[in-house]
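Shown here is one chain on its own, the form predicted on its own, set out as structure tokens.
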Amino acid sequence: MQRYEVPAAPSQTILDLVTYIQRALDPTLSYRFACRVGMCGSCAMTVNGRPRWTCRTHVAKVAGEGEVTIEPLKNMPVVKDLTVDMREFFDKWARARGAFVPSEDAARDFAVVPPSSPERVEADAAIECIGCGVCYAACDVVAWNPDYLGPAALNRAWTLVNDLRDDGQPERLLAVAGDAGCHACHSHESCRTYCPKSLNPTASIAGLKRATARAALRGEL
């Protein structure tokens, strides 16, 4: 750990501290961020031994006795400092078959998709997913387990569950069933705790769930 210490200003964001820091006092400083407004997801970081974005936390909310402490996210290898190597959480969003597989008619027409179907419904609720990673740092199973698929993955899986154009729910659903899939998940919902966009993966790994036990009890998987 490195203290520093950097003149406090009106409206102050964390983000805003570890900016100075590189830029005034440390240039060797390695950090991610990108939009600065709440949009990307990239300058998420641990502070006070919570995830959170950097951008939308102001000082003076988590600034106890006028010190805070900044940390890379946990649960995945740090690079340098503050950033940490995202491969194994996006790569899990592959193994969990994240991708939209369009089915072979897809091309002829557009698909009537009522907003008020139960499908739909669904896969609203957790479809604002923009990957920062903030619940995978929080998840107590991923520590636990580094083979865990993670909420954002699974919650991502479970979208695509729910959408009738998607022709690729078999092989979805097997990949969702194994050891390391939602069945792993312990509920303690740490995923929904922290997410900045107040999602819930907890729900959608429950969805997982009852949709992967209806698929078993088909001969399906």
Contents of the next structure:
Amino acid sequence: MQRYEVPAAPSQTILDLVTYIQRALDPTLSYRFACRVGMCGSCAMTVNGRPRWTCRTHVAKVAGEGEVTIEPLKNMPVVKDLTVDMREFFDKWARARGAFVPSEDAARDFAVVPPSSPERVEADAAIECIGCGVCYAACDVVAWNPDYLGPAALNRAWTLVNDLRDDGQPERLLAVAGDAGCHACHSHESCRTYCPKSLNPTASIAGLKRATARAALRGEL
Amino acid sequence: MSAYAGRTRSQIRWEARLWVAQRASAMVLALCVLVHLATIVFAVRGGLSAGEILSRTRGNGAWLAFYVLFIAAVAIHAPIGLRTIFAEWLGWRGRSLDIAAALFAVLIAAAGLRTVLGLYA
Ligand code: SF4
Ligand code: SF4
Ligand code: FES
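Rather than the form predicted on its own that you just supplied, could I have the structure of the form predicted in complex with its partner chain?
Entire complex below, previous chain first.
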């Protein structure tokens, strides 16, 4: 662990601290960011033990005694300093069948999906994920069970399970079921607590549990 | 079938069914524990002796049915939960763990039934 002294400034964010360190104190420091305004999700790090978007975290809010500990996100291999390797995280989106599967019919005509239909409402609640990895870093089950797809990938799959136009459902349900999928989730809501977009992957995963359990009982899994 | 993190379709189906079994047994347990506790409170009013217990349980078919259900729920619920704890905390997975969990289920069922039949017969 390196220690740095950084001068305080008004409205200073954790990302400002890291940027100051890199520009003024240690040019070798590696970290990721892009938008600086909470849109891209690339600046996530562990701040005082909790996963956060550093550009949206004010120093004044988290540095109690004028000190703050900044670490890379958990549950992902560190590439260097504060930069983690997110390959496995995104590979799991693919493994959860997180890609839309067009159906033959969909190409023929517009699908009519009323905004108030239950499926659309479910998908809407989960759709705004930007893949920052905060929930994945916050999930203990990912740490205990490395095969576990994790909250973000499962949340994505849930949006597609509710997509009437999608033609990949049986495969998707199989991909998200079992002890590497939704049935491993303990519903302890760390993902929901820390998601900077205030999404609720726990609820999405509960939806997958219901859908897959129904399929399993019907012998369709 | 590496697409499912090395799991076969039947393994995934098995995991999903275990999950259903654990949820269903949890619901039964929630009810059974309540009835069990209420019965204890009710039964000990004004003191309790071994003779009194036996006079209530001997030949009591409803009592027997209730506790057999209770034991079945425990024998299903506890081993599935322990199996998950062993997998997550000790990294113990696979067939050997399934066998151990099944043996534990048999142990719970046998011990429970022995006790209940002892009080019934
Ligand atoms: S609710 Fe499920 S996915 Fe979310 S942090 Fe807990 S175990 Fe992980
Ligand atoms: S669900 Fe939230 S925390 Fe998880 S990746 Fe998406 S935006 Fe980030
Ligand atoms: S830098 Fe884009 S969200 Fe923080």
